[in-house]
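Okay, so here's just one chain, in structure tokens, the form predicted on its own.
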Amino acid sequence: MTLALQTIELGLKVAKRTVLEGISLDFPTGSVTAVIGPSGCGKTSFLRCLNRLTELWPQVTQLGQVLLGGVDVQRSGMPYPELRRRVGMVFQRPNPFPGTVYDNVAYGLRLHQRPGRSELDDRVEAAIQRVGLWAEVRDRLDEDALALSLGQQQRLVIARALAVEPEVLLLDEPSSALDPISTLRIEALITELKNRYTLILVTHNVQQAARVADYTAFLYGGQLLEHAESVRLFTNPQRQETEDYITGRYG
């Protein structure tokens, strides 16, 4: 099993609060991984550790190691852009840049590697058609994306981190703010991507990470309780904890 992503021990703290502590996992090339917990649990902050955007936070300490590749992106020097193309990341709320349709696909590809105009275009164009956008924008590309529904305005953020060739994906509960339509859309986008990527996915839709995932963890209190295929941790839960969040007992 070839990995993309590798945590060994890791730990967050904020100020003198323990928010993650010894979190090992493991991340296999072409997956869906869905981290499942109850609210406050550290769901958010692991995801942003593994691109380290936990960095941002003042008083922040991030322990252990984040392997991209088998490298440590901490201990590496490898520059924030650099890592951050390659570790791509979507939000709970779909979030365009000010500017055209075309312009947010385009942005990283700008900042990255500057292709010609020919070349530009092109690769807008099929990280548009990836996410099955291109039949709904292909005239409206110099329109303002906020124009955009919520629905199409994810799945222009997903084109935008795509553009640039990530080789991980990091999803925060990317159809949380979107209409059962829009959220199907999206569960069937993840299915077809993990071909080509690497996906992480917080979602507080156990159904969602039953669903669309090969492999779910579960947090609590900012620990791992549980890992493992996503087929047998539903169906056969090892702990306790993880069986009462399931089944709905506690959320």
The other form holds:
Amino acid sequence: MTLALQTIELGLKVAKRTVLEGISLDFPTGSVTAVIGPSGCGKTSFLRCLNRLTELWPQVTQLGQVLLGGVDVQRSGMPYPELRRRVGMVFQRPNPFPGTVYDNVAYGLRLHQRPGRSELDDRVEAAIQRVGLWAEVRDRLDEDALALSLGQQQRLVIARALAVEPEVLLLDEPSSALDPISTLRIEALITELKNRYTLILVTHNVQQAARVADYTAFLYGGQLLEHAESVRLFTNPQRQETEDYITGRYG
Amino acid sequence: MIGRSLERLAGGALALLLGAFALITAAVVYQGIAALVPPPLLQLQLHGGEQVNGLLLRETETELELLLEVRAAKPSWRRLQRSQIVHRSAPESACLLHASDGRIRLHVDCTTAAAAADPETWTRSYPNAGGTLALQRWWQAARDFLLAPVRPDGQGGIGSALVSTLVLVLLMTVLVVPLGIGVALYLAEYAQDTRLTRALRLTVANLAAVPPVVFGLFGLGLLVHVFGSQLDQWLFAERLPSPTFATGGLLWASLVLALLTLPVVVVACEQGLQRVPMRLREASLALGATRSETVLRVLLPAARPALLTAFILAVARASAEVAPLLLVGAVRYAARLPVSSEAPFVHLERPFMHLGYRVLDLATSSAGGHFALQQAFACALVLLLLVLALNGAAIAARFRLRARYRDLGTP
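Switching conditions: you have the form predicted on its own, so give me the form predicted in complex with the partner chain.
Every chain and every other molecule in the complex is listed next, the one we just looked at coming first.
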């Protein structure tokens, strides 16, 4: 079993306050790992450590190692844009750029490869196909992306992230702003995508983690309390806090 | 109870503001248009048999003020008490002869031999005529006001001043927009939030409160006298001692205006950039864009409405300024326009005429009297229309962009 991504003793401090501490997690290639935990436990911060979006926050210090394909990101001096091309991210609220559907998906491609027009067309179509949105937007490629429904926008930004062919895709509560039907679509999409990509899903929704994730990690107060195959974690939690959380006693 | 009276007080303040604004606009429009319509030519019979002909410039309850003629730039006036007048008429055939140097002669009846003896080259108009002749008269006056060549005493058409003002404001925009966006980008995107940055930001904002004439003084002292002389020594040595850039001119004036409007532009641009939602920045960075790619491809396009607003503010502010320009290049009379069809097309070193200065000049000149004041209002009206046209274009562009970015929502 190869590891697409691995963290070793990952920690995060914001203005001397410890947000995350000693998190060592393995993400096997082609798997879905859910990260769950109560509000404020550091789930989103953890996700942002993986593609270094933490640099946008003032006064942060990131500790420990992140290994992408076995290579230490920090020590190898990999530039952040390169890291972020290989580790894509989808946010809580759909955030398409103001502009057409086509331009949104082409954004990353234009940054990195600058392909010709026909190749660009092909790759934009392929990316939209992969998220199952092609039938809905094939005639609307020149329309404003903000005119799509929220659910469509979220799938569009997933397509935008996939267009640059990342190895890992980070999903930060991707369905929390969506209606139930759009949520089901996103979950089905996650299951489809895991053959090609390694997915890390932060979610507030315990049932969602149980439905789509192969592995689940439980964060509590900035620490990793439990990490196991989802089936085992949800049927037989080892820690009292985990059990309380998944049975809905707090959160 | 207190809430109710506060509401009335606030409403009253608003009404006062709107009223004052309406009054100013109405005065400028009314007086400005009146200046273009020549006053009637009156034929007055006085007690004692004397007859007086003149253009009616002002009329009050008790007296009349008449312009009798203008001889070699010297107008002659006459003030009459109403009680002196026996009979008053405005004959249709009366005409006014206008020479290109400003001389004016009046005739009660244009068909007489005396009138026919006047030079052919003088413009003839019929101030009392009705119908199409009246329209013609108005058209003629408006055309003269705009297009007549300007004379060395500063009188004449305002065309030169209008074109120069437009060129000045456009040049100022070309200078201030990149500079302002640059400073705003640095403050909004690159600068860390330190005490130094905060002090810098405060300084920029406070520059807006420096009296404009101080900027003019700065322009004269540093730009004209130091940079200008240096430039002359390097590039135009053969023309010395007559100065090229070491005297007020278009370049220095537009630079002074650019510096003057810079704080406004910086503050407006920075606020616009900060209003671009964080999630758009994150989306771009998360796709592997560098910081500068994000600025160029996402941030600046999304902030375009705000950048246009900054441009509108700058233009409004710059077209209203006169004081600093008096020190760095605005003149009463410039023989040549600062633009021409010969290379380099825009002549940065030339002094220029300015609508604002023209208003000041006309309103304070003693020669023209009431007539000159009306002309000043007409100038002010043209200046207002110019600002309105420039801003109108920018506002239209902003509306179109707004429609496109309406769904961006809050940061």
